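The data below hold one chain only, encoded as structure tokens and taken in the form predicted on its own.
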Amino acid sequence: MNFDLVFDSMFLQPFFIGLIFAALLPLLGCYLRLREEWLAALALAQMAAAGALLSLLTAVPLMAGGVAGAAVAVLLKNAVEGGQRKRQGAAYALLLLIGWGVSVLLVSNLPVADRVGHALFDGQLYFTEIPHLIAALVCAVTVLGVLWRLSPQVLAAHFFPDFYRSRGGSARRIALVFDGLVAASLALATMSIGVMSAFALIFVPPWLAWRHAQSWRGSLFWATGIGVAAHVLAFVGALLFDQPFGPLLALVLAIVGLVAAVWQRMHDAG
């Protein structure tokens, strides 16, 4: 184990990029869980990866291709659902299959896509650069600013849909804006920490927070805290044991989730 790597300045930038998404994705994940649309996260991340790989066929940057792929996923999802939100609907499964199929075909037929594909699915946090940090910061500021104003409307549209519509609110417009925030965040996170790591952050912390928090705000704080703690633990562990960050983060979150679920089950049984 090399403890000097933990304090090496060359890893400071990747650490903060991962930290931004470790705080942002669980926050968005709470809203996805509220809307019972958490499967959308995996579909959007997979479509973002497909978009990034498709950008290799053009002069479009990877990040732009990833965001474009996630944006197309949002448009297709709304087209399939016809403006009606369907919890864990078929749209997500179809998008997941499309993203996976396109990605595998590109990786199989393009040598450069093979290398980029492994980076996208395994995570390339250690190789991120200043543009990734700037994109993460801009994404975080934008999402938090929009979400601050959008959150009351999302909650009202979910809990009091008839009252919300009677006041002239458009649940479809709110859903489209929120989907756009999730798509952009997941696309940029996929470019840095990988598909499954991004999905783990947006799924596991909110799932745990949902089981233990006593209020909506409490669930937001719990989810964010769990995501940040898991990121720090995985990042330090990856450097100490010379392991890839993405799979380690996913395993840390999965193990924490299993332990918490077993502990609660034993507590309820007792």
The other form holds:
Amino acid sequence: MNFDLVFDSMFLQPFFIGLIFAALLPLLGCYLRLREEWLAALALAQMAAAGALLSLLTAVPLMAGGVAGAAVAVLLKNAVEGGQRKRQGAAYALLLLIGWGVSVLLVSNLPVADRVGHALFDGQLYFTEIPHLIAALVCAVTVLGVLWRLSPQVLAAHFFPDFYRSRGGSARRIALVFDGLVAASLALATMSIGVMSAFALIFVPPWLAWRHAQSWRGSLFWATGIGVAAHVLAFVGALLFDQPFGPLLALVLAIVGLVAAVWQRMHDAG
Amino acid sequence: MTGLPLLQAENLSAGWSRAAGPVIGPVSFRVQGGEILGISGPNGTGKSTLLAAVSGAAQIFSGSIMLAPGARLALQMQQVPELDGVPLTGEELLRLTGAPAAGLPPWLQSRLFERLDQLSGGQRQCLHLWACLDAPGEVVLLDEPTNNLDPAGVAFLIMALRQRAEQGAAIVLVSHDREFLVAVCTRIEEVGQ
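Go ahead and give the structure of the form predicted together with its partner chain, now that the form predicted on its own is out.
Below is the entire complex, every chain and molecule, led by the chain shown above.
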């Protein structure tokens, strides 16, 4: 173990990129959980990975390909759903299969896609560059700015759908804007930290936060705090033990989630 | 009271799809500020569809609905979204519609900062009703508001409805609870007869 690595300036940039997504994705995850759309995160991340791999066939940059893949996913999701929530699960499952199928076929048939594919699925945080940092910062500022205004509308459309509609609000429009934020964030996160760790950040911190928080605002703070803490732990662990960051972050979150669930169950029983 | 209706329906027929045809109508009514209109009738006669048509959720096949210029609707339908497991407090719920907490009974005031999934079904229903009833607006539409309420909850609802009407709001209540409608309404219209 080399503790000096943790403080090496070479790793500062990847650390901050990961930190941005570790704070941002759990925040979005709380709203996805409210809308019962957390599975969408995995479908969007898969489609972003497929989009990035497809971009290898063209002159389109990898990051733009990823964002385009996620954007196509949002359009397909809305086309399948047609505004009906009962069709939601089917849309996500289909997108997940499409994303996975396209990715595996490209990795199998294109030598260059094999390397990029591994990077996307394992997470390539240590190989991120300045454009990744700029994209992450722009994404975070945009998402936080829009979410600040959108949050009351998302909550009102969920808890008072008839009231919201009768005041001229459009739940469909809100959903489209929100989907756009999630798609862009997940696409950029997938390019940096990988498919499964992006999904883990969307799913686990909100799931834990909802159990312990005493208010909606509290759940946002809890979820962000858990995401950031898991990121720091996984980042330091990956450097010290020379392991890939993505799987380590997913494992840290999954283990914390399991321990918390078992502890809660024992606490409830006893 | 101005004498001019805040909400008026003329020969209204409404339903959920052209294929299925109208569920209710033709029906006409008008409500002025300060009035509480009760819509009564057996199950399946389209009472809820009527409110949904006013809010724009159901389709209008014929007739018309007129809302006074500048009048804002506050609508609460029967189904309250799932709250189990959601970390939302009563105070946060009220903030979504702009309803003030002042005026809530002490047994709800004291629990305003607790998670809604820690309250009883009746307490949640009361908060949901209050959020719509006391939201800034001139026309209030409530669908089966006594569902899940115990006698204390119903008594609170009757008092709150009267207060809101005294403040000038036009209120339309849909309910199968005839006794409740008789106790609170200034007028009752029967549908489906």
